[in-house]
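First, one chain by itself: the form predicted alone, in structure tokens.
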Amino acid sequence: MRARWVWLIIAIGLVGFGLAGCIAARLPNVTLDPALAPPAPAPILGPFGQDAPISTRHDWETRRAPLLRQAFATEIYGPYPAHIIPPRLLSRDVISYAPLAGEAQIEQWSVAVGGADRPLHFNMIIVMPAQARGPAPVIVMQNFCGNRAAFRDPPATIAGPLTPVFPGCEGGWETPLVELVFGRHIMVPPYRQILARGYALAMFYAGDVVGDEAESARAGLAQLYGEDAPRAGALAAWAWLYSQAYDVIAADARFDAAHIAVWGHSRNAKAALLAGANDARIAAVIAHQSGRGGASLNRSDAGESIAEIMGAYPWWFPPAYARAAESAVDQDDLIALIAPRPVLLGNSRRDAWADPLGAWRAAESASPVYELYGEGGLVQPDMRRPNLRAGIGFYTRDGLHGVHSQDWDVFLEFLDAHFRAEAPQSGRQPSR
């Protein structure tokens, strides 16, 4: 009987591997030629409506940036929650996890957010180096499947997600197939790799507050926004949660409040970019394969369209996003709002759906704002060789939409380049 199950698992794995190979073979490579990128938006420092052209950092910060943030709240993402009291730490419990014993201290925090009359909460896992010397820099990440799925054989004390998650998130035999298609680290971060570089990791499922499917999204938005819910979108709420996480992490002396980065993949990368644009306390942004509504221009014709997003995920954005291609703002403005703090945009050649060329053009167009601060924006020879020390890093690997070990190699080198200027850099380029 045991042998039969072994052969069944092998057969399922082979079928999954074959399907992944077929998918990869049928997906064309993106031609990484910047000349094929969509047309550049209007000059980012030029006039914006009735606002005159920008020539100084002071003009950008006091005149233009507030106008852009308001435009994004009105025309793209919807507003952040209003009239909200600060987040509250409800509980903090030590988690015992044998595979990382002696290497990490692990805690589970329950964080209350929202108004006193509409309380909500999310569960956040903190993984920190066991032998940290001084306050640790932190990577704050949102996951897709909840915190239990982020561990192999999770302890029973780790809370499960508070709203529905995707099929395949529950673990079991589906997990190897999900990782085969989306990468080894789509659900489970490389803890030892992160800890060895001295970083703490804080992760949570934003769906605990506003779910990532129609019913739980509507319920969460209604509870969080009240009568403003029709103008709201889940992505803005998820971005706001990055800042709520920052508040409680920065209040703990074990962490370096000046070196807290936000990380996101796919839809979570869209939220990470918006969080960085709205919260100047966030020290760096890693947005991996963020696509339309993230780093890629809304006016680009390649990849996933606005209509397709609104049809498949109408809770992500407010109804106004359907007209985003007509808006005066585009995603180059969003990247520019992060300046002068560093941002890394991750891409892959077979992820045409996320439109790497549209993201390249947006990064290029945002660069003049970094130059206002005396920083280099997008300063690299092509789309494949990232300048990880520049204000805007652009990374492209082969393969599909997902998170792999080589991605984390680049993520951590990027953070080292900006958080630890004295750290030696390998100079290694991503594998091709």
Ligand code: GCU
Contents of the next structure:
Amino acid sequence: MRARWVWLIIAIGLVGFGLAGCIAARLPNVTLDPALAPPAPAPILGPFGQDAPISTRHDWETRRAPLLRQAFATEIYGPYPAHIIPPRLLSRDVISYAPLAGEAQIEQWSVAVGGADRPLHFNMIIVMPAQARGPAPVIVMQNFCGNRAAFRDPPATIAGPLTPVFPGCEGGWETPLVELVFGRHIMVPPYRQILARGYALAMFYAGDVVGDEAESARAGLAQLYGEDAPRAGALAAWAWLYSQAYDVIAADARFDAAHIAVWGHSRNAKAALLAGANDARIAAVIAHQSGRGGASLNRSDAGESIAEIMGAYPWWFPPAYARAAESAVDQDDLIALIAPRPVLLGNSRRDAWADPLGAWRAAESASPVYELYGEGGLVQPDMRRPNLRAGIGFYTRDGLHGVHSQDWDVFLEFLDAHFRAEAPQSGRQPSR
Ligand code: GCU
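Okay, that is the form predicted alone; can I get the form predicted in complex with the named molecule now?
In what comes next, the whole complex appears, and the chain from above leads the way.
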């Protein structure tokens, strides 16, 4: 009887792998021709409503940027929580994890956020080089599945997610399938690769505070926003959590507050872009495959539509986002709000859903703002090969939506290029 079950599970697994492989192989490649990108939005330094054209950094920072941030809060993402007090470190525990013993020091921080009367908290895992030479630069990452899923054989001391996560997040037989489709590092970051370059990683599940499904999102937003909750969205709350994480990390002398980057994949990349746009302390943004509501233009017709994203994930945005295609702002403005700080936009060729061409056009349209600062914006020969030293890097690899080791090679080279004077001059050029 037992043997029959084992065979059945193996058969289901093989069929699953086979199906995943077939689906992946049939997805068409996006044609990486900028001529096919959607029309350019209005010139970014041109008039905006009553606001006259911009010709200096000063005008951009004092006039235009505040208007754009306000427009993103009212028309796209909803606002950040108001009337809150600074985040508080509730606890800090050392975690022992044998596979990284000697290479990393690992801690688990519990961080309280929101008003004192409405306490919420998230658990953040810090993985830092065991022998750091001075304060470590930090990559702040949000994950999809909670911190336990980010370790193979996690120690019992690592807390699990505080709200429901996908069934595929729970480990077990689905994990190889999830990793086959979405890449080896979709859940487990490449710790050794990151540590070897001297970076610390600070990782948390934003769903601890505002969940990623209807009920736990509603509950979290109600607690954070009170009566403003109907105008709020989870993505803005998640973006705000990157800044809350920044506060507690920067207060610890072991970390280099001037070199804290945010990293996100897909939905978390949307949040990472908004965090970078709203918080000038964030030194760099890596937004991998952020898609609609991320780097891709709202006015683009390719990939996921606004109606589709609103239908599938109604808690991500406030109702106003349904009319985003008519808004005066588009996602090129979001990228521009990060200037002159560097941003890397990751893409893949079989990820038409995330609309790489729409992101390319947005990056191109944002570039004049980088130029105001004397920085190149998007300065690269084509959509594949990022100029990792430029203000905007645009990287496209073959394959599907997901996170692979080769992506991390590019992410880390990008950070080195901007954070470390001694970084190699030439960025890694993904192969054709
Ligand atoms: C869905 C969603 C995307 C999102 C992605 C993800 O595919 O439609 O907008 O980026 O999930 O977060 O993985």
